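Given as structure tokens, the chain that follows is alone and in the form predicted alone.
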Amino acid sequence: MLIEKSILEAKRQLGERIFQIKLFSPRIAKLAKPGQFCNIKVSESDFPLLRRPFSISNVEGDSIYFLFDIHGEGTKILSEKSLGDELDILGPLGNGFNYDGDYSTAIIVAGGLGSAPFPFLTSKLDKKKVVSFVGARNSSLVLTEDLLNVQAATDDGSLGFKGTVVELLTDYVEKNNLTSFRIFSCGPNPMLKALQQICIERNYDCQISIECAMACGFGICQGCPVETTNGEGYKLVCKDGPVFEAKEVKL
């Protein structure tokens, strides 16, 4: 876990309120692996006080690239930063994904800004057979960007199949009498305790990345505790995670 102050190279807006940045943090981006997230000091001002956490994206050579929405003041303050602009950044944080083992097929489980992760773990599976079923409300929100095979799920149906994107992912399995693969997903709670019940029903090789505030980052506040399956009490988000067993947590 590092402090690193990091230069805004690119900025890119990818949708209404969705953008895209590119940070040259050398340091960070050699350590990161896929899964893992960054908290972002957005302000140097007493306001926002907190970092906001991001997931990482991608990683190119000496530059990490973030995605996010404008949901509050310290993302709508994240979007309006210029190119040159310096942000202290602190990171890697938390535990990623676990993408190596004997399967075939990596199928990937995005719910709207749940496939910001998915880009960097996509990168690292050159060997595998990947599959990508990105879900959204519609076809606006459908982000796809650097992801392979996608399949998309829009609620009203303005894009792909008309649903959810755990009902699409079910009938592909049961379509292609799929064995050995597993399953990397991200994306609002609701999606992910659907996909996570089908998956301990069907008994699923399944990894989510849980989404929720995250103050500190590290595991110091303890403000992000997911219970556990095993009724030996709580893990953190942050700390413990946000990648997970999918039978390991309650959602």
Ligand SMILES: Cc1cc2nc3c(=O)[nH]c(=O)nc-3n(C[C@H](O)[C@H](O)[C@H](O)COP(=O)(O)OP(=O)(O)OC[C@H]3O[C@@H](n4cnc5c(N)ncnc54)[C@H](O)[C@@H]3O)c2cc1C
Given for the second form:
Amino acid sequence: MLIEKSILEAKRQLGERIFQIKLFSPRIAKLAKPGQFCNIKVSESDFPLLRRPFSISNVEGDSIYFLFDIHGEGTKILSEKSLGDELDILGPLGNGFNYDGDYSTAIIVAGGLGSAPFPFLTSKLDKKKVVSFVGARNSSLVLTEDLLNVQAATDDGSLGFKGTVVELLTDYVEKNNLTSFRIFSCGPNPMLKALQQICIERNYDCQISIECAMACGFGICQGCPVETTNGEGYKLVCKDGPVFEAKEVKL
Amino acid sequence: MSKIDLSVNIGSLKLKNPVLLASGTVGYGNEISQLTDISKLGGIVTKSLSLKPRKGNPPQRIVETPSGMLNAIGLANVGVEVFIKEKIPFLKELNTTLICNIAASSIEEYVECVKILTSEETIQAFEINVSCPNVREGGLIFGNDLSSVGRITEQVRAATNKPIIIKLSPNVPKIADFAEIVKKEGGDAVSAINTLVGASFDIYTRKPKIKNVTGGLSGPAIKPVAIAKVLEIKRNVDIPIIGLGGIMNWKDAAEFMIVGASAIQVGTANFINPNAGNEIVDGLEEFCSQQKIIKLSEMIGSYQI
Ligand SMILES: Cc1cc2nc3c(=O)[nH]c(=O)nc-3n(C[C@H](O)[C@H](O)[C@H](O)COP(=O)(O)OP(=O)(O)OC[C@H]3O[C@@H](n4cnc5c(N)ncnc54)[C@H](O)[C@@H]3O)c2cc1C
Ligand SMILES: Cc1cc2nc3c(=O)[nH]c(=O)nc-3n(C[C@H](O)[C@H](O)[C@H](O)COP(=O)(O)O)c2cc1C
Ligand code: FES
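Could you present the same protein in the form predicted in complex with the ligand, rather than the form predicted alone shown above?
Once more the chain from above appears, this time first in line as the rest of the complex follows.
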């Protein structure tokens, strides 16, 4: 983990409020692992005061990518940055996905902006079969770039299956009699909760990346607790996560 | 530049410079030391310790507010025993002044913690947190009561020879009265201020944004309040003051020293810029050299009113 002043090299608008940015950040790029995140200072002033956390979406040579949507003031400022602007980035933070092991199929389950970490993870899964279930409220919010074997699900049926990615997943596992697989997931809490329940019931091997409000992002403020299921109190999302075994935490 | 003397004294505690990192904003030093050189700082104050571990409040614990943040961490900490076993060995290597902050739910617990910890050589002073707004017992109940603060000071004083700093609550009508009683009961210094009680609601759900409903406000938003409190103490009581509240940079630090702080602490700023403390040390040194100040301590209480 380190702080790197990083130059904005490219910016693409992927939807009405969705952006991808590419930053020249060689030191962070070198250390980054899929599922880790960075805490970005979006302005040079004290407004907004806190950094904003974003998953590392991909790494390409000396550059890192982030994928985000305009949520409030901070992400709005970030979306207005120009090429050549310098951003103060703290990272890489947290523990990423654990994708080692002798399972044969990697299943990605993403909801909305939860697609963000998966291009990077996908790039490391070259020895596995990869399938990706990507969902959102409607087609304009389904983010599938750089993912493999994508099946989409939308709440309104405007793209792919009308329903949830969790239904797509269970269907797929049953139809193919899959036994050797691992699920990697990120997305809104209701989706993660539904997934978590299925995975616990059926004893699926599943890792989820979760979000919560953060101040520091590296373990010094104690502001980001998540309750553990073993009754031992809280873990910190920023330092112990953001990726957890699905059965390990209460959402 | 190197000729400028940055050292300050807090009673018998000598610091190589006045910049400390505040309790609850540096953990036990291990994470932040990866991002900044702690040995160049005046010292660090560790997260409030209680006798037994505390798991802290349920989420959500923090929310950003205009120029600040609210927190209700609930004093999540590892407890005295684990602190000694697992944290002290690392802290020992940091080569900086270590101030150990204690928060308890009873006077007996404060005394017990100090008694156990006082034999740890690495700890150079105690900061007694009588002002945490986020736990039901202890904390503010003590911090808002003059006689409790007096009794805690007196009894902790009897339990250790090390310097005792009492961390005061700003949530009181007259903070100078509290500094006065600390002095009378043998405390070496006061820290001012802890967080201000605040709350924030979501207008759509009509629910509080943090689970505890109220939390402690910190960050630039509270700096003018903190400056006024430090000044109030300085003008009324002859006791060393450690100033904090919203310090983001060296200018803020200088302002605190001018109104009477002998040392300062950096809190919320660490979350945003973990190197803020060192930048403040450099900034103060530069300021002294520009202002032809040879001893930084000359600046303490040098206000012109
Ligand atoms: C580990 C992690 C990874 C993330 N990755 C991405 C990503 O890749 N792409 C993306 O678009 N977004 C991601 N987010 C969410 C993103 O951080 C927020 O959308 C962003 O902080 C919003 O900032 P804002 O100023 O625009 O919104 P505002 O709503 O104005 O302000 C956000 C404030 O709310 C707090 N906050 C942020 N997220 C939450 C939350 N989940 N629950 C409660 N409070 C919160 C923040 O601390 C901040 O102070 C991630 C969050 C985390 C924790
Ligand atoms: C997340 C957080 C946790 C804190 N925890 C403690 C604590 O455990 N003990 C304590 O004495 N003060 C604690 N404080 C208060 C700070 O030490 C400091 O007094 C206050 O935040 C004001 O300074 P600042 O505006 O520079 O942050 C905490 C503050 C924050 C923001
Ligand atoms: S965000 Fe500060 S400890 Fe996790």
